[in-house]
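Below you'll find only one chain, the form predicted on its own, shown as structure tokens.
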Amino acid sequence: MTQEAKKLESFTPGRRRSDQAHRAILQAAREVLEQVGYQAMTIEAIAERAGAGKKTIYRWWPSKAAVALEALTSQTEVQVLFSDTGSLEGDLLAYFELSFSGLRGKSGTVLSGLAAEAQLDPEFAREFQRTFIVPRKQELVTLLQRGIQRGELAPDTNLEVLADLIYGAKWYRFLLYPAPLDDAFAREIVKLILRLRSEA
């Protein structure tokens, strides 16, 4: 075992002692998610990678689910505030282009995997929800919020509904439908959004 290592399994129980073995863990399990995506990742790839003991992870986190859900909103801590164009059917579009790239990537495979295993553990459900799905949800509907500032949306618009149907259109093509997520669908949906000001 590695100097490394023997700090790593020196910790107290349930206790981070090191921010710098923490660090090491996640970036492992991102490492290995990277070269083997998520079903095939296992605990014992991320320890041998990160120079650490299973039973330190396991101290940790309590899943390989719950070390690749914080690998992955980690990466991504610093949340990108989504710009303002000075219009609604830009702010959308460029949401749209950053939502859709991220799933067409490395992270999208993850987030299938971590969607699945969602259905699967109800606390790991609630984790998943709690750190990743609501926040982002949050970020649209302050995009929305522009909208209706700006007069582009009506006043009584439902922003929480709305963005419900944004998530569920991009997350059917993700998960469900065999279509792209490309610019073509991201302009249809905006599209429709418009229609709600000019038919109120």
Given for the second form:
Protein chains: 4
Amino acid sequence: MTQEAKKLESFTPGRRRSDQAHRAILQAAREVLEQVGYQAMTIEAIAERAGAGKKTIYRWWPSKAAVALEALTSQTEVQVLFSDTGSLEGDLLAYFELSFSGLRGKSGTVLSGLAAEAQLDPEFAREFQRTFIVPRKQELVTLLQRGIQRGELAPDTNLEVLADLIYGAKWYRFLLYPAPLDDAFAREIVKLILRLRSEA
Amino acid sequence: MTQEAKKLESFTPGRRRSDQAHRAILQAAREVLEQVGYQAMTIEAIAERAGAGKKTIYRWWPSKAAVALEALTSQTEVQVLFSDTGSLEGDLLAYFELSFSGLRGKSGTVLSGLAAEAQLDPEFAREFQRTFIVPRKQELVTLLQRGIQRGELAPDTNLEVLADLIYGAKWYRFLLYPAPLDDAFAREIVKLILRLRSEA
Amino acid sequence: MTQEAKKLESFTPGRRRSDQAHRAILQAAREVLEQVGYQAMTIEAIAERAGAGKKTIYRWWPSKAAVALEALTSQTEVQVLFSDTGSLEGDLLAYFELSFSGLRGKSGTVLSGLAAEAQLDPEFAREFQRTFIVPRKQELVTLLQRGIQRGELAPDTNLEVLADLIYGAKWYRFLLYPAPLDDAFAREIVKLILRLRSEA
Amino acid sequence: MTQEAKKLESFTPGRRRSDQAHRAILQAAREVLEQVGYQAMTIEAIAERAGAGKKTIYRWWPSKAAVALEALTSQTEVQVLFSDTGSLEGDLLAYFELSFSGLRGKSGTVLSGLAAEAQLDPEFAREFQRTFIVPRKQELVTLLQRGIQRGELAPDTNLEVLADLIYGAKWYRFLLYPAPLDDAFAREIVKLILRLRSEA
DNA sequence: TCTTAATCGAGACGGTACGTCTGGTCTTAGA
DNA sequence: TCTAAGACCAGACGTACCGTCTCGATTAAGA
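We have the form predicted on its own; now please give the form predicted in complex with a further copy of the same chain.
All chains and molecules follow, beginning with the one already shown.
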């Protein structure tokens, strides 16, 4: 019997154990995040709660930020939907409502912690951008493209930069500027977007 | 002088705060930031280089982030100018050029470190907003108001939110999105701003 | 009159030492000793409680041990009496009773702290010996001399060394050996002393 | 194998205590003691010299006194011999000679530091008594018992108290009284001991 | 009465070491 | 072979006191 065949039968107790440990670690990370927040979370606390060795965690994740990122993104509730409501205004307002309410909870704290970690750890920054930041922006660009198709935005609009403006406003208020992420803010953003006209 | 006036002088006994130590600490902080960056900077290193006791630093600043913030903002070179070039387009492009070039240097690294710290330390977040974020946004709003006065922006434009969009795009790319802060980006932002028409 | 001559007159203008501050410091020292013990007592705590500056304490005493020593010896209750009861046995038992009971209280803790300090600070060691250890031993020698005069001890007994043995036993149990300083111990010491016979 | 035997194995997972680190720490402590003395010795200096983390030291010893005690007693040269010379006088003089000369060197300084620490730290006091003070006194009692067997001391002599007197005299002069620990002192003590007669 | 200088309370200062904490690695016995 | 436990090295943390140094205010003698 080949090595591969053996692995497929999943006879080796260690391997089964490792999947279990994997899930236990993510679950423990979620619980620790819930209880003490991102800042106070430590690898040691996760290991202790998961009944895992620290080495086991370091084997699969390079940093506590990476664990937190996977713990966050593996939760289905965090998934943001970019739905098609039939109009650009509706799409944007629906997106903002879901997104803003998500940031107000515990996962908002975790997300700002991850954004912080990305500043301090270049390796994690790349991972965070690859799995979180870039895909979400791409979905926003897709949403805006529907606006062009419907004739709500000028065809020559630079959607990449427009998405930077929209996402930027959201993150700016979320991370830096002391003003709330509320419906009024969402409406004012949408109002400005809709005032864009085509270049003369 | 009356009795009341004398009392108002608020006599504080004991040795006064040493301006020399204060300046030595900020200078040392700048040097350490220059040499090892924000992340690797420690209070111990600052104290040693400044010839100051750690207690003296903790007496006047609550955290290393607070020291770094004052070290950064007390440098005249970091001051960003919002000059009046005669047109909104010129004002914005001039601002972006100065701002983007500032973020590319060492002070950019420090600034992203401070932004990170603000996520992890609520007390510092408030200080960072009060002394850095909010005043700068106010200056941008003033710049945009000149645009309204010149007739380049519609009078009913929500400048607070427009400033959130502009600053947001800058910070979004600076902190999160893997794309450069270059002249092309500046021009595309300006192009979009100038396409805003009045509501009607 | 020359400058030197003036100096020789020991002319001292300026404010004189404040007896009030002096007494307040000793009183504060006694209170701090009572509350937290010798080990945890600090010059800062004494200064704060006395409403005195630290400098004022350092001006008059070289160390916290010196303050504690004066605070201890300036209390009249601590004075040990070497009374004349008419017999060597009586004198010794009377002395032991007073001495042992004194060591069991708070002042015992202070005294062991001072003994400790004397090991660590040679300058204080000399002061402690001069004002505390040596005078007390001399009084014990005087007590023993009465024993020779009464014929209870042989005239050729080396009283210096006998006093070392007696005081030594007391301090050994007080500082080092885990056995109580009680009446039984006193009686056994006296019993041994009285069994000394003259040489030859 | 019995149940009890199995229990005694007391399974403890994880990395075991490193004997190498243990020995390196004690050796470093000895070197630091030799160079700067007990008073100036710090845990940090030991850790640095031993190439050990401070945590490793704190894991196994509660205080610098505990490290110094083990560093001192694990040196074979410090062992004091209570030899049998055939007479009480000879045994005592031999003991005093060895003991006094030991106290005059570096280890004397360490020992007085430990005696000081025992006054300031009750937990260390118990350890110091258990491993150092009490065993040594027991050996002295054994030495004195040989004196009774040889008929040099009365059979009804209270040896515990006599040992307190002898050890006390030594420690009294060593720690407190400003007079030398020399041969003359040893001879005078022995002369007094030998003058004890039986009660009758 | 004014001058002079040492005193006072207060507390900031440069330092040192503390004991704790976290990170990331290494070692061990058992599964 | 891999896991859980946890000891290991390393070094920054923030705290506690140390003993010294400024301050302005106070005090008391001599001029």
